[in-house]
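Heads up, the chain below is alone and in the form predicted on its own; it's given as C-alpha cells.
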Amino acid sequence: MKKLCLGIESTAHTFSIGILDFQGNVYSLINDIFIPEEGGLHPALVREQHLDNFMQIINKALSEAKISIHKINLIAFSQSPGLGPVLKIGAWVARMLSQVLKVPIVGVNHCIAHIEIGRLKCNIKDPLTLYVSGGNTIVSAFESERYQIFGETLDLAIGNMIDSFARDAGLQHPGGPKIEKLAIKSNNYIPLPYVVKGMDLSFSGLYTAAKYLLQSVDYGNKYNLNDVAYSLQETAFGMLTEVTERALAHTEKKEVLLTGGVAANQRLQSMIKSISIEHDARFDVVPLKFAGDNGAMIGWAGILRYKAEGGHNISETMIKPKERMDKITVPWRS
C-alpha cells in the first residue's frame, strides 16, 4: 500500500486539503475560498469560515480520494508565512489529526511549497522561480543550500495590488482575472510609476496612480477602464520581467518557473517566456489547478521534508507568520 500524506493549506483566504502519495500523485484536492462581500480579507471572518468548514473539506477530500482517514501516514500543514489567526486554524487541525491518528506531522513554508509543486508538476530540476500571488512577490533560486531571494516586493504583493485596484474599479473579488480580460481590449498605454529599486520592486505608487486615474476628469473621455487595466498590467509585469531577467543573467539558470496564483495571467506568461527564450532557458508555468494556494503543494513539500529528516515534534509546530523562505534549510536538495 502506498504511503499517503494529507496536506493542509491555511495561510489566507483558502482552506485546502490535498491528499497525495509519496511519489507525488495527487488523489484529491478540495478548496474552500473566503470571498469578501466588500473590502479585502478580514482575518477574523476568514478564520470563522475555516473553522466552520474544515471538517467538511477534509471529508470531501477523503471521499474524492476514496480512502479512509486511517490510511493517512503523514500530516503536513502550512506553518509560515501568512495571516496569524488563519495559520492557527490549519496548525490546530494538523496537530489534532496527527495525535488522533498517531502519525507524524510536518510544518511547511508556503513559499517553498509553491516552488516544489511547480518543480514536481513541470518536471523542472533547478529553476529560477518567479513566485507571484496575493500575498507574495519573490524571485528566487536554490543557491548555497537555501532558496535565496534575488528580488521581492518592498510593499504590496502583485496579486494584492491588482485585487485592490479591481475593488476600486467596482469589480468583484477575485479581481485579477477580470483585470486581465479588460486589459486585452486595449493597447492605449497611459504612463504610470515604474519603480524598480535594484532587484526589488514597489507597487504602492503604481496602485495609487492607477486609482487616481479612475477619479480623473479625463476618465471616460480620454481613456476608459480597459486602458487603465492595460496600463496597470503592462507596467507591473514589465517591472517583474526586468527583475526576473536580471536574476536569470546573474544565476545563469537554464530553467525558469512561473508559480503562484498570478501565474495564471497569460500576458505575464508571455513576457517571462520571452526573456527565458532570450537567455536560452526552458520556461514553464505551474498547472492552473496548482497555481493558487492549495493543500497538494503543502502535502508535497511536507513529504520532501519528512523523507529528508523525519517529522516534527509538536513543540516545533508553532506558526511563524513572518518567516522568510531564505531562512529555511532545504535538505532534500542539498
Contents of the next structure:
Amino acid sequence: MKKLCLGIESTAHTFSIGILDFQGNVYSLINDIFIPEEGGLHPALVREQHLDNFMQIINKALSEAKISIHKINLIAFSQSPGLGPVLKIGAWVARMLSQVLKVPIVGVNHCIAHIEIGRLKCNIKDPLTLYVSGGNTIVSAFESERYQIFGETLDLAIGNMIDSFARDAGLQHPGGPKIEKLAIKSNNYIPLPYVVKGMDLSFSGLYTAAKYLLQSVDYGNKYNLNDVAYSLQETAFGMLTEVTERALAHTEKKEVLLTGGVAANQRLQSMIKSISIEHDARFDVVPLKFAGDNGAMIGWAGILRYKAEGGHNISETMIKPKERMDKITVPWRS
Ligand code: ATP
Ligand code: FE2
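Provide the structure of the form predicted together with adenosine-5'-triphosphate (ATP), given the form predicted on its own shown above.
Following is the full complex, with the preceding chain placed first.
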C-alpha cells in the first residue's frame, strides 16, 4: 500500500488541497481561489472564504483521488510565510486532521515548497531558482545547507506590482495575464525606472512611474495602454533577468528553474531561457498547474522533511508569517 500525504496550502488567496504519494505522484489537486471584487486581498475576507469552503475542498480532493480520508498517512501544511489570519486556517485544519486521524503533521515553508515541486516535476537536481509570484520575488540556490537568497525585492513583489498597475488601468484581478496579452501588441518602449541595487530589486519607482504615464496628457495620444504594459514588462523582467544572470555566474549552477505564478509569462520565460543558454545551463519552467500556489507542493515539501527527520510536535506547528526560507534547514538536501 502506497503511503499518502494530504498537503494544505493556505498562505494567501488560494486554499488548496493536494493528495500525493511518497514518490511524488499527485492523485488530486483542488484549488479555491479568492478573487477580490475590488482592491487588493483583504485578509479577513480571504479568511472567511477559506473557512466556508475548506471541508468541501478536502472532500473534492479525496473523491478525485478516490481514497478515504483514513488512507492518509501524513498531513503537511503551509506554516510560513504568509498572511497571519489565512495561515492560521491551514494550520488549524492540519492540526485537527492530524489529531483526529492520528497521523503525523509537518509544517512547510511555502517558498521552499515552490522550489521542491519544481525540482520534482522538472526532474532538476540543483537549480538556481527565480521564484516570482504575487507576494515574492526571490533568486535562490542551495548552498551551505540552506536555500540561500541571492537577490530579492526591497519593496513590492513583481506579481503584486503588475496586479496593482493593472488595477489602476481598470483591469480585473489578476492583472498579470492581462498585461501580458496587451504587451504583446506593442514594441514602443517608453523609458521607466530600472532599479537594481547590488543583487536586490526595487519595483515601487517603476510602479509609480507607470501609473503616472496613465494620467499623462500624452496617454491615448503618443502612447496607449499596450505600450505602457510592454514597457512595464520589459523593464521589470529586464531587472529580474539581470539579477538572475549575475547569481548564475556567481553560483555556477547548471540548471535554472522558473517558478511562482508569474512564471506563466512567456516573455519572462524567454528572457530567462536566453541567459541560461548563454551560461550553458538547462532551463525549465514548473508546469503551470504547479507553478502557482497549490497543495501538492506543500505535500511534497512535507514528505521530504518527514522522510528526513520525522514530523513536528503539535507545539512546533504554530504559524510563522514572516519566516524567511534562508533561515530553515533542508536536511533532505544535505
Ligand atoms: P506567493 O504566496 O507565493 O507570493 P501568490 O499568492 O501571489 O504566491 P501565485 O499563484 O504564485 O500566488 O501567483 C499569482 C501571481 O501571478 C499574480 O500576481 C498574477 O498576476 C501572476 N501571474 C499569473 N499569470 C501571469 C502572467 N501570464 N504574467 C504575469 N503574471 C502572471
Ligand atoms: Fe506562492
